[in-house]
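In structure tokens, the next block holds one chain alone, the form predicted alone.
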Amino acid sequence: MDPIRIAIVGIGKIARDQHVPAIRGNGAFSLAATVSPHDAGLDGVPHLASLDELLTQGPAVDAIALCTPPQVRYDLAAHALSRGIHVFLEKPPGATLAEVEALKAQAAKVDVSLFAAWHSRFAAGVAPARAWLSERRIDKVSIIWREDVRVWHPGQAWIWQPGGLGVFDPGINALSIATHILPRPFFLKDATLVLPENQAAPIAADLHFRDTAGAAIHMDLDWRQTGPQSWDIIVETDAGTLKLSQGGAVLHLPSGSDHGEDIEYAGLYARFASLIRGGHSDVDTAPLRLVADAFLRGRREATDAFHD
């Protein structure tokens, strides 16, 4: 079976790190071209400032991963989808999830295939994670994601935009492993949002949740912490407390603790291609949909300007 020609548009920090390796790492993909008006691409493959070049020029392609910032991606998603060809979306899948529901319905008409990728999800804790809550029951959650934004996301200015999701944009990591492990759906009842007085995006948050059958769920986002960072899920169910560290991959569970190899980008590509080659999609909105309730029901609070 010929290898699924793929482009990568937009050519930054994460798509140099993860989906450069990852894409060359599965022999189900080839990586045809890279697309970028900023950026001169990668060595010995074709390089194209804009998506209209790519399509109009080549190389031929059967698929495009979008690593642009999300305010720009319907644009160019539509277009891709509109010439037969499938689409990887970088998380967050869009700016807003009305343009989400609108590239999943023109997929599924022109029987292409959309896969929003939600990379936390094939952190390695995740799955056995969820395995193992999928019988007990759950008392308590706790989120914390605190980062600081100068290492993880500096000179990223879209990121303070509005659609750029401020502290959220690692927070929907968090919200897309806590929508995928937990075993009954949940939703906001209270937010609280901070908002640096000369930016548009939030650079921390307090929120709680609560789940169908009455579970706590609090989330602590903050872009401020220096030292050590916090990427953490606890789950305090019947059978004692689950935790998640480091983003995903490494579970601590009442008998002990597992730390698993990386492979969430590995885990996107194997399912990128299995939908591919199966003719289907993969657009779950959850995480998205949470966030957006927080911008909707959250309270704002102004603090200090933010200088990056």
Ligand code: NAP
Given for the second form:
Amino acid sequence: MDPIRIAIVGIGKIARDQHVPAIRGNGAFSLAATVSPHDAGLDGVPHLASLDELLTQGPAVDAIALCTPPQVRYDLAAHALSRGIHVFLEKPPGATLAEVEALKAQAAKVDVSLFAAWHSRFAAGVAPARAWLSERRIDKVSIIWREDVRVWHPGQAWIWQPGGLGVFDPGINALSIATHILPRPFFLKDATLVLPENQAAPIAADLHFRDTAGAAIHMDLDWRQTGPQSWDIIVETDAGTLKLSQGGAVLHLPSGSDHGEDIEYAGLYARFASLIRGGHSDVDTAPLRLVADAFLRGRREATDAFHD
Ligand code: NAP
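What about the form predicted in complex with this ligand, after the form predicted alone?
And the full complex, kicking off with our chain again.
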């Protein structure tokens, strides 16, 4: 079978760190081109300044991976789908829920694969955590996602702009795990979003959710954490406490701990290949829905200005 010719659109941090090695490590794909307006691209790979240029002057492609900031995703994805090109959407899948729903409908209509990727769901501890929790009574959940924005997002102006999500850019990863491993749906009860007075997106947030059986789920998001960083989900159950740490990579159960290898992006590309080969799409908007609800229902508090 011929490899799927794929172009990466938006050759920034995540594309270079994860997408390029994952594509090169998967025989189902060949990296045909890269696209971005202000970058020289990779040695030996055709580089174009825009998707339009790719589609008019570049090598033929069967698929694109959209690794741009979310605010520009819809137009790029809709254009690619209209040309019969399969689309991989980095998280979050869009800047609004409605645009993601529109893409989903478009992909179904033209019979092209659309994949809303949630990389954290492929972290090593997540599948076993989901299996273990499926048999338990959930009493209480605590999500602690505290990191230093200056370390992880230096110079990313888009992340502070409307649609950039601020601290929910990493926080949505936690929600992608929680919506996947917890056996029942959950929804927001109240939230406080803390916004620097000079920015349009929150630097911290405190959220209270409840699941459909009444279990409390608390989420603490903060981008002002210096020193040790926390990406933990702790679930208290009738059979003891489960803890997923390091963003889902390490699973602690009452019976012991397990640290799996980093397989997130390899897992995403294996999934994308199987969606394309099988003629399917996978677009789960549950994590984005909860973030949208936080912006819909959360109370705003102002804090000191943030300068990168
Ligand atoms: P980034 O380093 O700022 O890279 C964004 C890239 O998108 C840049 O190469 C930029 O090109 C390009 N771009 C912007 N507008 C474009 C357009 N209209 N057409 C083509 N390319 C365009 O951002 P990032 O950290 O890689 O994040 C990108 C996405 O991946 C975000 O949604 C983020 O949430 C997600 N993500 C990031 C991480 C992470 O650790 N950083 C992890 C997982 C997922 P120029 O620089 O040439 O202008």
